[in-house]
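A single chain, nothing else alongside it, follows as structure tokens in the form predicted on its own.
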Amino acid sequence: MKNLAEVIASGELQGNGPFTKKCHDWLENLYGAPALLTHSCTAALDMAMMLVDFTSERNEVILPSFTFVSTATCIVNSGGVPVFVDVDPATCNIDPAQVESAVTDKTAAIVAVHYAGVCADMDALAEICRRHDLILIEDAAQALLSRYKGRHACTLSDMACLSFHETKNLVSGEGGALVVTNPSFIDRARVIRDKGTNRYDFFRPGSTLDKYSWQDKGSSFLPSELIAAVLFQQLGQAERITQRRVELWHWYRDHLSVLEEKGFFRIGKVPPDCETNGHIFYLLCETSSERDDLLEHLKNDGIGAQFHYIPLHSSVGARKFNARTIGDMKHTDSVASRMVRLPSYAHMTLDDSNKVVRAVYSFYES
């Protein structure tokens, strides 16, 4: 509230103010690369696809079908073609072996989605990109402060997209950011973010420009200073919030592992070389009907558990925009039909989490 009052009192509500700069500095200090706040992760993904710059010869992007729709719409918005591949059922992340089989002369980029705050196999994906001269993008909407082999998500590719939507670990209501690890993209990224103008250079200290003008394609991707003010306060609590989410993840795992060992369901895995930020804790039931029954049981007990994505390869949009699908997608279809996400949030109490665990046990005991 103090931050918001400060912005309102200043009379400067548009973006690129003091709180936007503070957020940029925080992210750049974390990642060692320039970061640009956006009004959503969807906007950051749109910017990333503009930077890929499709041609008629190379306009395909490989991505998992098990992801939020924004991962695909950003490709279509820039004139590209989504190419869906299956996931690794152990992590629900894109399977590099399936990616390899999907690469063609038309492939321009690969998008790795770090599902549930667990990083994809980025070394394998980076090697594919190196051999085929492809751009690698992280959809890190769920992965702030997650790590892969000791390195932060968002430092493992050419560019990465973050979300601060209210459903994420750190929130500003709506909000996102584009982290530009490959320095060859940053100047153009600033132009695209400023509606296709060289406004950034005009306002840069020591600039000799007497005006800014239209230079390239772009849009209004900047969030207001009010959003940045809320976000900056959240960033200051990032370690504490993440630690609590991780504690909850481990608490669920420890208390539900007995049921997993009995074969009732499978708990989502974190590979040994990854560190989760605890964004999502999920179960994979044996069948879709069992999943539906468990969700209904939890709902009746006042517990807001959820399933997750409808696979994009089976959607109306995929057909409408001529997306391609490689392989039978059996793992994607399977995990999508059997997943249950349990409630998790930073201020969740021990009584709350105990209630969830007791309800899961009561379902399987009956």
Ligand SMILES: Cc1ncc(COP(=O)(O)O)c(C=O)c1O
The other form holds:
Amino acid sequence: MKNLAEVIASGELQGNGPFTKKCHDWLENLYGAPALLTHSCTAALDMAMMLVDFTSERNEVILPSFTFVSTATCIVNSGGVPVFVDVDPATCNIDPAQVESAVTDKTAAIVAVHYAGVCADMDALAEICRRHDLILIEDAAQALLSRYKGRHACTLSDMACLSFHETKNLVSGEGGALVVTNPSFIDRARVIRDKGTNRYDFFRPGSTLDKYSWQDKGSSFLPSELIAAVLFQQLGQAERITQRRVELWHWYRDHLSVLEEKGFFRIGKVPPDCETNGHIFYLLCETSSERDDLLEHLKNDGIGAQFHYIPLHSSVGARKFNARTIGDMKHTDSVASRMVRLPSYAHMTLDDSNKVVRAVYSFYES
Ligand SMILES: Cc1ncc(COP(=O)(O)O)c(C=O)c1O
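Show the form predicted in complex with this ligand, please, the one above being the form predicted on its own.
Full complex below, order starting with the chain above.
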């Protein structure tokens, strides 16, 4: 409230003001690379695809089918072709072996999604990109403060996209950021974010430009100072909120692993070289009908558990835009039909989480 009052009192509500700068500094300090606030992760993904710059010879992007729709729409919005591959069922993250078999002369980029705040196998993907001269992008919508081999998500590729949507660990209502790890993309990223103009250079201290003008493709991707003011408060709470989420993730796992050992379901895995930010705790039921029954049981107990993504490879959008699918997608179809996400939020009380666990037990013990 204090930050919002400060912005309103200043009368300068447009983007790129003092709170935007504070958020940029915070992210840059964390990642050691420049970051640009956007309206959403969707907007950051759109920017990333504009930066990839498709040609008629190279216009394909490999991505998992088990992801949010924006990971694919950004590709078709820029005239590219999505190429869907299957996930590793242990993590629900893109499977590098499947990626390898999907690479062609037309491949321009790979997008890895860090599902549930657990990083994809980025070393394997980076190696494929090096060998085939591809751009690597992280859809890190769910992965702020997640780590892979001790390194932060968002530092493992050429550019990374964050979300601060209200469903994420840190929120500004809608919101996102593009982290530009590969320095060769940053100048164009600033132009694309500012309606395709060199406005950033014009306002830079010591600029010799007497006006700003149209330079490149672009759109209006920068959020208002009101959003940045809310986000900056959240960034200051990042460690505390994430720690609480991670505690809750471990608490669920400790209390539900007995049922997993009895073979009732599988709990989403965090590989030993990954540190989760506790964004999502999920179960994979034995069958799709059992999943539906469990969701219904929890709903009747007043518990808002959820399934997750509808696979993209078999969607109307995929057909409409001639997306390609490589492989049988059996893991994608299987995990999507069996997944249950349990409620998780930083201010969840012990009573709340106990209630969820009791309801899961009562389902399997009846
Ligand atoms: C993997 C992934 N990518 C992108 C998005 C889009 O994020 P936003 O709502 O900030 O555009 C989401 C949203 O849930 C997501 O889960």
